[in-house]
Amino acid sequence: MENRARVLIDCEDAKGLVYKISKVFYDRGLNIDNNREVVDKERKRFFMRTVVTGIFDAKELQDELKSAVSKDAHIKVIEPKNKKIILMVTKESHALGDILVRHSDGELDADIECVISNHNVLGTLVSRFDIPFVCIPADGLSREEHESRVMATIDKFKFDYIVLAKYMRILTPTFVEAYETKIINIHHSFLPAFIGANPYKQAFERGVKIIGATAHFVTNDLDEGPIIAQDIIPVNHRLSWRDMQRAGSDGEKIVLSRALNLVLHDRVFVNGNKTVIF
């Protein structure tokens, strides 16, 4: 029975890499269904995403590919299946609701393990989709104490990504480092402009002509992690900052959905503080 896999390769650039990698596939009798590659000339890094079909063992194929390229190579052979995600929210429903509907309609290509919140506000919404909802209030707790309880819940699950679907709390370095490159955030601004609190009001006061939304991986540099997806919405002087905020909510859920689709289908490489998107 034929297998199918996404092969992701990130390594130091060198001559003949495409030939060497393709030869491994050819020698194993595998068919290349789709292939894209790019070189970051400044960092001298090579990135390649290939979809192959045929009869193979994923571990053996990965080992053979490692022997064909540089020793520093990061290689993944991923057989397509639904990834597992955990959602974290506070009070706003638009991003969460969009993800829940897409999941219910079979469009998400992911399994939602649970929804974690620091408020009970969205519990009724989540219960309609038969997904576990865990409320961990932060009242009376230090940030570290609260996060410790959140992490204890998260660590009960096997998961691929944590999605901050409007989770309105700044995460500590301990939390971020525990789930490095696994946390995806939607920011209600066209980063790197207007980071931090109330970016719509900042944008209004600056008199901008566009607003936007940015989905990015979370790092310990606030709102400055590698960007996955962005989009913009034209605005003008007739809109108040609250009008901008309402318009921006639609952009946020669309951008987050686009970012999730890219990540869940293994189309994103982290390249320093940037991403390579295939």
Contents of the next structure:
There are 4 protein chains.
Amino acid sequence: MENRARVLIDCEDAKGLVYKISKVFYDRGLNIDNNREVVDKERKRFFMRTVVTGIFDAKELQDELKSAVSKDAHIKVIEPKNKKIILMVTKESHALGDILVRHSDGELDADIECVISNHNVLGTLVSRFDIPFVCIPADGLSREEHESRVMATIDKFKFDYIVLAKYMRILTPTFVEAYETKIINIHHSFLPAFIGANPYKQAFERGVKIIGATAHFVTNDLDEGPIIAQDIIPVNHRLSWRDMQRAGSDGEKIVLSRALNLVLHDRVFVNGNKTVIF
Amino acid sequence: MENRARVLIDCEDAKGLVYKISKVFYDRGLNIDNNREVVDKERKRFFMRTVVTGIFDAKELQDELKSAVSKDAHIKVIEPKNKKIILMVTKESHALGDILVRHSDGELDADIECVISNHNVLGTLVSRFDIPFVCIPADGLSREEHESRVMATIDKFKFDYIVLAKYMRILTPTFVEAYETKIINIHHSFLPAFIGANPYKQAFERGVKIIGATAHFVTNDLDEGPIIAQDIIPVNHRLSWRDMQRAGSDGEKIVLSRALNLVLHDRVFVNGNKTVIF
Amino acid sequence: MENRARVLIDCEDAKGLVYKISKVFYDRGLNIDNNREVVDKERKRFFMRTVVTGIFDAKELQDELKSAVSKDAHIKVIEPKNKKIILMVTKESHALGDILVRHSDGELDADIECVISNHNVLGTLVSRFDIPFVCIPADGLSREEHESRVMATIDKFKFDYIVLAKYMRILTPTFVEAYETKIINIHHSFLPAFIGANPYKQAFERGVKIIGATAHFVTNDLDEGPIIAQDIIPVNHRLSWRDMQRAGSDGEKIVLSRALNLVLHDRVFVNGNKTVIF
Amino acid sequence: MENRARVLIDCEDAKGLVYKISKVFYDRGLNIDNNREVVDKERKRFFMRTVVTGIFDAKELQDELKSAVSKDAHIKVIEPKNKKIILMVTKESHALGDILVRHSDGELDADIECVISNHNVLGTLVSRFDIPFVCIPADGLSREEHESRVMATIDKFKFDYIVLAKYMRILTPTFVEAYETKIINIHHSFLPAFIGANPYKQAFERGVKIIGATAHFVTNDLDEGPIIAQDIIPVNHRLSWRDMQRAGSDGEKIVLSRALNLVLHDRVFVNGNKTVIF
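Alright, leaving the form predicted alone aside, put up the form predicted together with a further copy of the same chain.
Time for the whole complex; same chain goes first.
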């Protein structure tokens, strides 16, 4: 029976890579359904995402590609299936609600393991969708104590990604390192403008004519991880900062869901502090 | 014979302003062709731009409005005519060329008095349009010496606005104060992201997915004056920073010309460090 | 105690309107919190939306404005409160889900009376939000029979607007006339391009580089009613028509919710076959 | 010495194409600098654009690729050099001016052979740039007579593309067939909306909230050729149709120049009535 898999290759650039890789597919009689590649000339890295169909064993194909390319190459052969995600939220419902509706519709190639929040405001919304909601209040706890409780909950699950769908607490380096390259955040500004707290108020005070939203991987520099997707919304002098917040929330949820879909479809490579999106 | 004028009012907010102002128009039998107003509740300022037609003397109307509103109000009654502008450029032709073509077409409600540059690269382009080009090289001069030569040239002209159409030198406080609220700049980023030198390189290194351009009034904080117009251009991992620069230059010229048109049509009020655009 | 109301005026243009209207506010000591007006010179219509605060009776103010302006003027003084809406859907969840989440969050100034569908697919989603769901299958019924059942259901409710959140059946003139200017539809194309069935397939076959969505009032010309809001999404040769449909659905839901908010805030005037949006 | 060439392949889809093509490059020791490919599954066509560097003869490489792929394949190996273009215009300066400024700046990989117009309005602008301007008035001539004069002028030149930079006359099938796939037009609407005359007036009358511009190859169906690029500009009820025309002209020139650059860089494949853009 025919298989279908995504082949992801991230390796040092070299002459003949496309030939060597396509030879493996050719020799095995596989069909290339879709192929994208790019070379980062500065960093001398080669990135490729190919969808192949045919009769093959994923593990074997992966090993053979590794032999053909280089043993230092990062190569994954992924058979499409739902990934597991954990959502973290605080009080705002728009980004969470957008993901819940997409999930309930089967539009998202993901299973939501649970939703974790530092407040109970969103418990009702989550329960409407029959998804576990874990409220871990931070009151009276140090940042470290609170986070260790959150991590204890997270670690009960097997998961691929943690999605911060407007989780309004700053994460410690311990947390970020524990789940490196697995945390996706939506920041409610057009990064790198308005890093940090209350970007809409900052945007209002600066008098910008366009506001934005940025989905990115989380690293230990505040709002500085590799950017996955951005979008903008025009504003004008008639909007208060609360109006900007309201207008911006549409952009936030669309950008986060778009970034999440890219990640779930294995279309995102991290390349230093940037991303390659296929 | 019928007159037409733009009435611009910028004053402290108070109850009854619209009534008092429209009463002046009503009593004189003037027609309101177009009217926009807004209140900045934080700063308690009222802004209004009205186009009136009818039989009136501009000076008289202005005085009467002042009596009706408040002697502290900023009120101007402007009969539409071309404004005079001075362009300053360095080496890039796109923003300059866009303005020259619009001007030659009669699309711009402006007369270009002269183009000043610190290089002679653009002399040929300017001369094609029969407009005076003054090259003031900075080589061997201190910033102050160079600027005083530029100012000596500027001061030979009567003008309403100085348009920095990619003038790549930083201006001193002396210069900026001399022409306060009269200098319009195009900055090649989506401010406040990437303030300062080479924003495209900064954008490339940050790995953003959208780049932008910002037209603003120049104040003594670098790239911090009131924003008039902004626009964006989507980019991706395939673009080098030079590609971003090329792609961005389309945005720059369109945003600058749009901002210039807004200013020439008296549609821009400066409101603290922001603008009101009607 | 202070009242707040939206004053909506739609009348024949005439000299002195702003004066006469603002005089009524002034004489009663009301404060203008926000004011927008426009004249359609072709159709000689004047439109105004003003938010006033102060001590007044809405009915009295309305009558007085009518005396001041003209007895043919359409004048409404509306005290902000939730409007009642009925949603109609078929099988797609994105537009419906977006409205349900906004509603559950209290973001929408509306009460959803019920959701009517010709299929039961979306019943589960609606029930998650504790909102009545009425399934009226069309199988075996003539268009007229089906619609009369739908109308019987609708007529059990008091409502301000019917929102077609991807209701995929064509409405008869009888239906449209029964609820004139009360029906809002989202059409999944950038009207007037791709009127009628399966616009994404049409767009795919035409090879466009941008797709769109249009929210409009429903009239008896197919997809021809006054447009309230539009938005676009860039596409390229790599997308199948189903990919375009998926990409487009984000635009659809955002445009419909934006249009709905404009209508709920009384910001939309119908002006012939167009709209004025304040 | 190192060569650089663009390899363009357009052929029936088949298994092993990437392998066979990359094998040719590999065997000759060529480096792939940039590679994009796509399969149109409906039409079963394979498209590839690869930039290769190394030591090779273009003609030889082309022949060898043809042997490796299929003798029916369309394969071109193009060494980058300026293409020759002819501009056709009527009275509007914006699209023409944009191309002239880019050309004078060396930004455009093209030599402008001449500008042909049915009016002399733009003669002055063209002469500023020392480019031949040929005015061929249509007064008193039948469409066929006028066109045969235009074609006589065109045929004096060797050229790659004819760019209709707001040429406002309809072309006959004779003309279009004579220069098939060589004519690029800018249509001042978001096709397929508002085909034909005065799209801005049509857009105004329809009350759309967004207007657009479309660059496309010209075929014998009016405004129906393969689309290369599109862009949009938001509008509102305050704009007259002349305001829309003015606002739209910015979009027109940017879209036309973007499409022209794509074509000059050999990034556009015609695929039936669509395009593939790399």
